[in-house]
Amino acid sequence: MKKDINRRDFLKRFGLGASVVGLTLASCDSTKDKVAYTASKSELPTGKMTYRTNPKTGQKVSILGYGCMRWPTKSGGSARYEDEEIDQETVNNLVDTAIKYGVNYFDTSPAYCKGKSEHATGIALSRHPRNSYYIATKLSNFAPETWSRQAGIDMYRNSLKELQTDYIDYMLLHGVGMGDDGMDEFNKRYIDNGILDFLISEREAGRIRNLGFSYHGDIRVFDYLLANHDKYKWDFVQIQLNYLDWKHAKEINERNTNAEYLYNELAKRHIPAVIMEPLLGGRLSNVPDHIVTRLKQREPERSVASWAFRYAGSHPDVLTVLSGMTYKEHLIDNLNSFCPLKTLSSEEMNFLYSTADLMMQYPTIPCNDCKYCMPCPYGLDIPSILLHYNKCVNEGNVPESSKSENYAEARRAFLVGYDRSVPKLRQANHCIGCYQCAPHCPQSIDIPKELHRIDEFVENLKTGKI
């Protein structure tokens, strides 16, 4: 634990009495992706969506963008996690509802939903007039076998085919800055093979209307691309922005960059920002109970998630805020947050920054459950292990010693919950430290180190050493 603070001290320090600790979100459950959304029971507001203007085209873009990474499967799960058939009928219904209430920006990728997202998104959107929505997709050439010029062109053309369109509204270089050497990998993916020049020519031909990139990791790449803005003329850039990452991103992981820097660098060049991870992979909707109470005391009728979405949308140079909405309650809650968007006051922004400071007292692992680390060659369920640990940290179930308050209860909650969340053959004790996972993590987590730490903690709990 980087900073020592127990549950009782936390309550005393921040003035939260026992009478309010029991406040929880009515819609919270343990189902993956259904966390901390409390959909308003009021009528959905028709014609109230807030829009931002694209400075290049003058087009109005909905401040709520639909992230198509988590389309539902027929089993009721998310295609981001499960290699199952996408429930096209439900996807169609979600898209229809989104468009009905003003959403017009849909973000997908050849890599999403195990390669199935563009196809499902294309089917759903093609049922609507082409001028009623904007498609964003990416050149997701992560694997070295896709780094040739022809492979990149083939991927781009396949996107047009799958999306049933002859032009892309918003085209991104996907995940620049990833890898141990972000600049070297960027050059191999986009410069040495001439793919960036090809995409620029496609923009000149009108088959790409806006060209940008999504940034992950190596700040040298971000700074290089902005330094060459006059050459590339970026129409937009996608960044990770939320109230925790605004000032604490580097504290969470030294390879990260604070969102304050990223946003301000774009704003001073008048480059619109598209926001990803407004919920930080769900971590800002599945916060410690004490933070839930703090937020609900301010606005009991709003969900925890709505604070994070409104925060992202309150920055004036943000074009749209992406949300991966698998379930209809996600969509409804977000529509209520953005129809219209009530921007946060400076006092409310400071309230969230102080909330972020409090959250930093809880040393969770910065896993966004993106699953880029998977599959593990030894069968470990890496995200589930890390997320169970984070859940127990948030709930005060990571005892430091047998003298800790509620030790027996916390010990049982951790160990029983671990076995329920992660099958025994996929738990941390099977990690051999091969390090095949770590280079793929956008948050630059030293995954084997964390797995070994968790395994040691589990063994100490089991044997009574803690």
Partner chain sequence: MLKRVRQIIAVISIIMVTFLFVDFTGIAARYLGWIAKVQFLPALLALNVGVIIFLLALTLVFGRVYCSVICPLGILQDGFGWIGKKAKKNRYTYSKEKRILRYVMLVLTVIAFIAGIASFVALLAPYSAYGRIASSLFAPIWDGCNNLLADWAEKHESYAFYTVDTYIKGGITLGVAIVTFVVLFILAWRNGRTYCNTICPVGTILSFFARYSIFRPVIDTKKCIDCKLCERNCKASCISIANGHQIDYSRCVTCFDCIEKCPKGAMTYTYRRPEKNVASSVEGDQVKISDADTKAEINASSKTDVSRRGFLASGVAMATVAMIEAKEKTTDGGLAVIEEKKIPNRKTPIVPPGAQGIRHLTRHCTACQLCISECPNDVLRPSTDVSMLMQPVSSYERGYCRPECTRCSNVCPTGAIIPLSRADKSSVQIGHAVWVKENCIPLTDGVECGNCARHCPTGAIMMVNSDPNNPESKKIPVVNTERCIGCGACENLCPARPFSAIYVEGHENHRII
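C-alpha atoms forming the largest set that superposes within 1.5 Å between two forms make up the rigid core. What you see is a predicted model; the values in this text were computed from it and never measured. Positions refer to the first chain, counted from 1. First, how it differs from the form predicted in complex with the partner chain.
Treated as two rigid bodies, the chain shows a rotation of the smaller part against the larger of 29° between the two forms, based on C-alpha superposition.
Let me have the form predicted in complex with the partner chain next, following on from the form predicted alone.
There are no partners or other molecules in what follows, just the one chain.
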């Protein structure tokens, strides 16, 4: 009797199993259709790129500009952080794809990729007709030994040679406003040695088609240069713009200026803006989970980064938005955002501004784990410490006082997680403040200051002072 039941049971189950298999097979077919459909939809259409017009020359410039500071290396990383040879074949391939889908603005500099960017960019571009793209490069005379007139001219001529061309479409004074005293440094780099006059004469001679500058740091230099617009006739200006920096740049770093001011100053004078850091060093693609959810919920099929790119492109006086695309995936994703650009509505802009407000409630340290500060000679694991802190900030585990609602859990998560993420001997309390790391940080984080601040926080947590 018992045996019978078993057998019956067995058969029943077997039948059920078989029908499940059948269903799965059937549904497989329909899934296949769906996948094929999505794939064809995401296939990039040629000739859909959005272009902006240069008011002076009438040139059509693609809204997506290729930043050439992160060319891939042979080991597969970005040349910015590794002391390795650039992978020319992949660069050629990236450039070909970009041009195929309508990108025509390539932005490089004699300083990029340890000085190898112009050469690699020149090789890739020279394989295409010269009138199918615009070259932007810069006079990157940062080091004091390049402040002489002759050194500046040599640098400019070398750019022409490396880029295999006899004219530059977009020439920039590189990074004006940087240095301890921005105005003084600007004068030494471009005015006292007559280099700016030289470049203006080159523009008159037609070897420079557009002259502009890229701006970082000291706002006095920016204001000074715009006040003298009548004299210099800037054809374009490169600024840092994104939805976080629009209103919060000064909060993030005292030295910076909100993008809203920069952009409006340019728009007032009808000077086209070229946008750098639309992603804020990756911080607008690598965001806290709740921000991902928020952005993805509105546009499930678009990437988090695409919001930032479309935001930058949605300002009408923007000529092009630069993106340093190391990988093909970045290029494809950006082409999806810009072929064509669906400008954000004012409601969507406001949605991003409130997103920025939300992000500002979580004051993360702008570290993107490039490890450029490493190795610390005293054994600290700097990026791991900063990232653990950011992680706790993003997860709400940095309690402000013992009266905070989740104090006990947050304290435990912070301290236990700290020991997990960073071995005890590599934690912030071992930072001696030698400042050997700070100059290497591309985000200009005051690393020892941040480490001492985190250490103090940990100490307060441990001693129960907060």
